[in-house]
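Here we start with a single chain on its own, the form predicted on its own, put down as structure tokens.
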Amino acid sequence: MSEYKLNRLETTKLIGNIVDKHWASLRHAKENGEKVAWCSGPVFAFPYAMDMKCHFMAGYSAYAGGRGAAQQLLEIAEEDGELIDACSYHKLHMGMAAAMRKNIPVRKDVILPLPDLLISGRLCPEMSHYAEGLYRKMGVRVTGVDVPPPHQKSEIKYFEKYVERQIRESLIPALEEVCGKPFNYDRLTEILIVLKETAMLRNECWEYLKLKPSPWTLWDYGVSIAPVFYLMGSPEAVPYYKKLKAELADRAAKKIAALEPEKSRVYWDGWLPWAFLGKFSRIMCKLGMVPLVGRYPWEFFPHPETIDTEGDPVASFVKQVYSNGGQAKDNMPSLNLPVIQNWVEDYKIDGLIMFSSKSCRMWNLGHNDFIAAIERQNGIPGVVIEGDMVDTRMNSFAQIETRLEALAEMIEARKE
């Protein structure tokens, strides 16, 4: 087998005292007087324009699977009850909740203040579940706003006006009732014109992947989702990506690639597997392969060049989420094969990997029906994995390997 050469970034170094920051100023803000939220969903932006330290749940289990603490709250929350299939971002939160109502020691980087308020933006069953749960054991105060998934285009404006609608008659007085102020949408503004400049310059480095060879993968911009949540709002969100961007020039300059050779340009859809990107990395690496684009991580304000900053904050936060191509249209197949079918030309694609995620089906909607409609139009093979993000156990990585020499040896074979 041929030897391979990755070159890491620098850039990237600088994500872990981002997020370090991010999870300390959490975890000490009651002992500073600060209101705490955890939100799931969209909606984080509206405890951030309310000066609130905000947990996002999907960025705290990320969080907890990459600093290796995923596994024992997982088994914390199958002993006090919960399905071992269940969602592992749900039982992570709920293992957590266990640990402090029982009082069992979990490693101190991963334990969070309890809310003074949770948001559910509920975009999976799960969601809504997982703050049920959190409200029925530790009695913590419950606000949602449902983000129904569109299955046709015809109903996304129609959405958009009921969710709007939830954000200002119960998302907004909750903030306010707790906060005891009234809502700043001005601060809602602030955020969106710092998001709009940070996902604009984002965008400008996912340009670089279409290069071939590539200066970068689809891993190091999910390391480098980061400070589109954690520094809502904040100037410092801006120059990661301004350094971002001048090291990815400078690599195209000089023709350097994230993984030389590269042998293959693979598209991978479903989560991020967080707790275990090393693995699949060295497993990829092996095979000369390089993840691209995906559904996810590519979700997150995908075209923020259209944010108004002019309008209105909340009508504009709600577009991002549906009209323009944001979250709550990820898990609806029909309205993401074309899109799909554009990155596979434009990111000029050899293979598709569907990651069909053992706790959390929705994500897994159409991935055969995908590998099917690309490789008629487009002639390239793909191969569905079945695994998890952060849970140790759903993940047999002597299958997982297989099948991906299987997609290189498909590949090699259609190119020759």
Given for the second form:
Amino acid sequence: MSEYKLNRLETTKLIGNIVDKHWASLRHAKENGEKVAWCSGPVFAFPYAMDMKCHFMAGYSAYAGGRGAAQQLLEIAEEDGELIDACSYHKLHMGMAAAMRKNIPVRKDVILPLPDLLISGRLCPEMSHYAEGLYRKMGVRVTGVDVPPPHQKSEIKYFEKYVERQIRESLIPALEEVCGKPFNYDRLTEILIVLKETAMLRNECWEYLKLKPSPWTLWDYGVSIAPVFYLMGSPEAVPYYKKLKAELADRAAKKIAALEPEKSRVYWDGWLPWAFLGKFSRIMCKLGMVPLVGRYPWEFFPHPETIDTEGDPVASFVKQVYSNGGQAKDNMPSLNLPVIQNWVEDYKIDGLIMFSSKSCRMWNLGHNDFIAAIERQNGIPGVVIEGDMVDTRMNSFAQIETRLEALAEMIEARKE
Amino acid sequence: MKQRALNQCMKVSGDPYGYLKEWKGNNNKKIISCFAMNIPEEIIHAAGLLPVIAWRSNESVSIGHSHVASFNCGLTRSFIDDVLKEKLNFLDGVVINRMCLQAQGIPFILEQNTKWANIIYMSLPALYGSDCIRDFFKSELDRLIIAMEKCSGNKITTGKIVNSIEIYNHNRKLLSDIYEIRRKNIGIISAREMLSIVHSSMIMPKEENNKLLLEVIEELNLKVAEGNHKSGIPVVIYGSLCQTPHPELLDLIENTGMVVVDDDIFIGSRYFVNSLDISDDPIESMANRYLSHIPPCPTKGDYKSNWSTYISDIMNKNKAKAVITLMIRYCPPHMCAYPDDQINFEKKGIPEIMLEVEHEIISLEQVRTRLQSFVETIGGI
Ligand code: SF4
Ligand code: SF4
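Next, give the form predicted together with its partner chain, keeping in mind that what was shown is the form predicted on its own.
Shown next: the complete complex, the earlier chain at its head.
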């Protein structure tokens, strides 16, 4: 028996139903006469404002991974000609499309209706490839929004203007055409109001991650991301975070830790391994290691206090991606390093885990440079572990376990 | 046969480090690496700097792997490896274009590991076809102009850019002429030689390269008169974004009964197709070229273009019988585009084979066997 005890939260058990409801409403949209969009990048609030049902590329991938459907979709994609080393999220979509085209039986809950509009939000250059592939295969209308991540501070405002202009001049007119009605700016504001309230509550929950020992973990937050992202504006979002906050406050008062005893506190870089959260959790629990903070899960509206719900909602949204929220910069390490260095102090981090996804090159270049720079400034060790967020074949858990054991030993040695 | 100029191209391409170190010693000018495709080199040139396209070394990656994981393309790994091994110390900076996630990750590694004052990152836009995209492209060029003026200490005027465009257009024309000679005289020049000719243009100052290419053309014309060219099944090679394919791979293609008659690879025709318009608004000309969809480029978010149609047009122009895809291992833009191209080739009845291009030495024997059976299947066409 493990010497560590994991105390699961009650609130996170509710998220499955909320998420399922979202994807079910998307699956049945056409039957209900609703328009459907598929979207990559951070701009899905815009189809939501038009009452479209909208998929979000990474959200769908996490969902399919979490439901255990990823491997089948990846294999269907490869049967259909996709290459094994291509981005897994891209391939999940191509697999879904192939299953639809060829009538291959797969779990019904991961098949979505073909969209009326594909929105190619190009935050990562590869976020456009899936739209290109689907356009070529299915001929679905595409509208693109180029969302370049800033490399220097001086680029932030400049890129912000560029993205805002594309939304006004390309995305909104495309949505208006597809939906046959004027863009609903008021609805966008309403979504922002709910998002602001949800993300403010979420930030209060983040504060509990700073407690030592922490009453919850990064994995718990990982499964709670949807209400501050693709479930933004939904009626379930605020109640979920209110409940979560209350549970955390209660735990904090009673000094209940997520993992007892909490031996070490770690930072997690890169994607969350959606299809393998349980496996990672078990390995880390055995080592008394608690993941607490990471740049990907912190992407989602980290400064909700700056969401302007009174002024122009389009400008307000884009500011969240750039000058106020800074989501886009998370993908550019140069602007991110100082942020992580501060987190190491704020969250009392003992070590760094850099999860290097083999099929997604978004985070993995320079991982060792991150470790070196943080080690220089903050004096903590780190390891790189290689794997994939959804593709089983790319994860060697024996190797991952060995690396994490090595990290645990390094952390212990430093403490001594 | 006289082939001094061709040998010079091969020498430059074979040892760009030696050539550039010597050139810098003699000319005392700054050298800027361009990583990799679609960098508006004319602007760098107009600043009085030497733009050179980043290349893959022929050494295995060692220390580079502690900064760039093995599942990234060879060019990225090799470039970083070269930087860390101090093989590129003659460079004064780099201009990187956001073509893919690999390119996006490079500036941070360079900032952490070099003292280069000029690490310029450009976010050239996706081809989403709006005025906004065009304006943004132009503003990215404005930023490059400012950066290059700072790097060189020289003012970049419209006149200087037009002059650079003329020199670059001349280079494009000469390279096209060489391709035309090959088209009319199949087998007159090997794929390996053609690669080194285009590569020499990516390394040398265009003024010097233009003189060299004129000589190459003279040599080829003499060779035409001599006759006796290599024959084989005419094929077109395409793909190989950014990264140089192994010359041995090209030899293998041509030693198994095929002859490369044209290509659409970066160190090939993709580099020079499309001259720029000469006008008093050179930035607009550059925008026209970048936004033109020709050649189709999977790094540009260009969902409308059909690369396979472009390739089959090249095949028709050359009466080629088959196409060979050169897929750079771990190049996501091409990996994602390829499945549709493959299907389209099949639909059009075009025989196609895909060869993966690694940075590390590949097993040529396996490739030979695959190529031999490919040749057998297309032999009767
Ligand atoms: S490469 Fe990574 S960031 Fe880009 S689309 Fe794929 S999973 Fe997303
Ligand atoms: S070869 Fe492909 S992956 Fe590598 S730098 Fe070029 S576009 Fe990017």
